[in-house]
Amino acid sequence: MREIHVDEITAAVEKLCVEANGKLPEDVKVALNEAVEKEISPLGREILSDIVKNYRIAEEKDLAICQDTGFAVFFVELGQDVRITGGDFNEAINEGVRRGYKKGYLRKSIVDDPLIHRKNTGDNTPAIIHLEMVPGDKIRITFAPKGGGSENMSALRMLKPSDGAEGIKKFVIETVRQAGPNPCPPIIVGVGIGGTMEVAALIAKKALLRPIGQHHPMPEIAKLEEELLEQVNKLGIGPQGFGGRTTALAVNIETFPAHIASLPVAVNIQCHAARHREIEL
């Protein structure tokens, strides 16, 4: 049994918060630069160039890529042979968020009550923690700050199995069309198919972490990803909603076994600042 002290977890989370908000993953940077070359709209190309300039300045000056530094969302793979010592695991992550958002001068966006008082917690906690027990003696922590503009455009629908692939396509395209410029395109579209209502939503968000250009291992689903990306980019929404062919950089689909009577489908949209970073302890 390997022991990991909560202080090590807090330090790792603090680092993740600062780095993820200031540096885009390489696959996203490559996709944005390629989009500049492919975009046929002069205004769309200019906007994409500004987006590229923005992420480069953020890297050079250690600044946040976007003023909305998001809800602190974590995907944690906890090895079953790990024992957490020195305190509470969830509190260790929240303390890392407090320190990271203070150290990085990152905007605190979380209110303590969603409906009545809506008072800012002042430290961007509590974090959202998705915990999965896995074999081994390590902890893998993936941090994905999620901005409100893109999260607000997400949707879930309980389709019938008879709706099939065409029903899924219709729902995804309808969701992106209605989102329009609000999620700050070019976007990444995460789609979760199967499971129950909450599982579909969870795997849709998890789909956003997959590197751009890496497709689902099942050929039929990979083809659906390609078809949806093509249709989304034909909508003409374009960069920041000003028109063009680059509405999305990728459509990533994740699936999960479903009940014979169900076909849950969730769409989780990510903005062009598709920030995420991981660390292994």
The other form holds:
Amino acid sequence: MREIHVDEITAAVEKLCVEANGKLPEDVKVALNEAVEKEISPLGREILSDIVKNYRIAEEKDLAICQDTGFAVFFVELGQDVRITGGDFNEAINEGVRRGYKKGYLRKSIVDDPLIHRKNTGDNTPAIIHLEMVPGDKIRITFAPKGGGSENMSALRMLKPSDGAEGIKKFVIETVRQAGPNPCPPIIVGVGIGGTMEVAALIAKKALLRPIGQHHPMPEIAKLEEELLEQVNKLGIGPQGFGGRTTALAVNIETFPAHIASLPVAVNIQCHAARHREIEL
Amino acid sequence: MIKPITTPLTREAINSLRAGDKVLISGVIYSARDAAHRLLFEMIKRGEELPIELEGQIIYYVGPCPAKPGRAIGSAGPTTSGRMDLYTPLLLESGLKGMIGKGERSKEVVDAIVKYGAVYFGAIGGAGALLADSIKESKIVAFEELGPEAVYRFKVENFPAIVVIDKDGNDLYKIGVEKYREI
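In place of the form predicted alone, the structure of the form predicted in complex with the partner chain is requested.
Let us now look at the entire complex, which starts with that chain.
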């Protein structure tokens, strides 16, 4: 048994919160710069250039890339040979969020209950923690702050197995079309196919963590990703929805076995500020 | 061509703007998003005096990051405007002339923009660091208890935006997408 103290987890989370909100992953930067070259709409090109300028300013001046520093979403792979010592694991993560969002001058965007009071919790907690137990004696923490604007444009549908790939394509394209300018295009489209309702949604979100340009290991699914990206970019929405060919930078699909009766599909939309960062303890 | 405009917005300035025009806004603008809109809406309904003067003004749909020491404000890009649609026609009726945000507006809002002669500007969503550079001063003037949803008074210089919906109801989202749509 390897022991990891909660203070170590809190310190790691604090650092992740500050760093992820200030610096885009390299693959996203590359994709944005390539999009500037490829976009055919003059206004679209200008907007993409400003988006590139924005992440550079954020890095230089130590500012958040986007003011919506999101719901603090964590994917934690906890090694089964790890013993957490010194306190409550969930509280350790929440304390890291509290400290990171204060230290980084990040926006606190969470209200205490969704319907009745909607009072800001003041420290961006609680975090959303997806915990998975894995072999080994390490903890891998991935932090992906999720903005409200793009999350609001996401959707889920329980398709019939007979709907097949065509049904999935139709649903994904319709979801992106309806989202239009709202989720701050260019977007990344995370698609979860299979499992139960909640698994489809979860793997759609996990799909957003996959580097741009990397495809699903199954060639048929990889082809579906490419086809969907091409179709989505024919919608004409373009950068910020002002028209153009760069509506999405990538379509990433994750799959999971399904029930004989079901074909669940979830579409999780991510804005161009596709922030995530990970650490291993 | 980029048009410089100042606040409060004059009738001439609004009349000169067309969907697709790029503008640089200077002067005072106010922030307000979901919670502040609901409160302002309720105050107008009750006939109370508002904490901000709406006549000729621009509201920026934003919930900024806190300011680091030495800066006027943290990252401050636009939020999705559609969530304010329910409240917007009454604000326009009460004298509001401009809005800065991102995303589509309802038919009711477009109709009110035309009826009251207003304009809807788009700023680049997700470019909060870039946009914050144009905000030179900030001060909370109402609803401080709402945290990032409080109403700020911003002094802006050359704040970059694009006319999305002009006073005649022309909509850049529709015009732009139609030009590049292939399916």
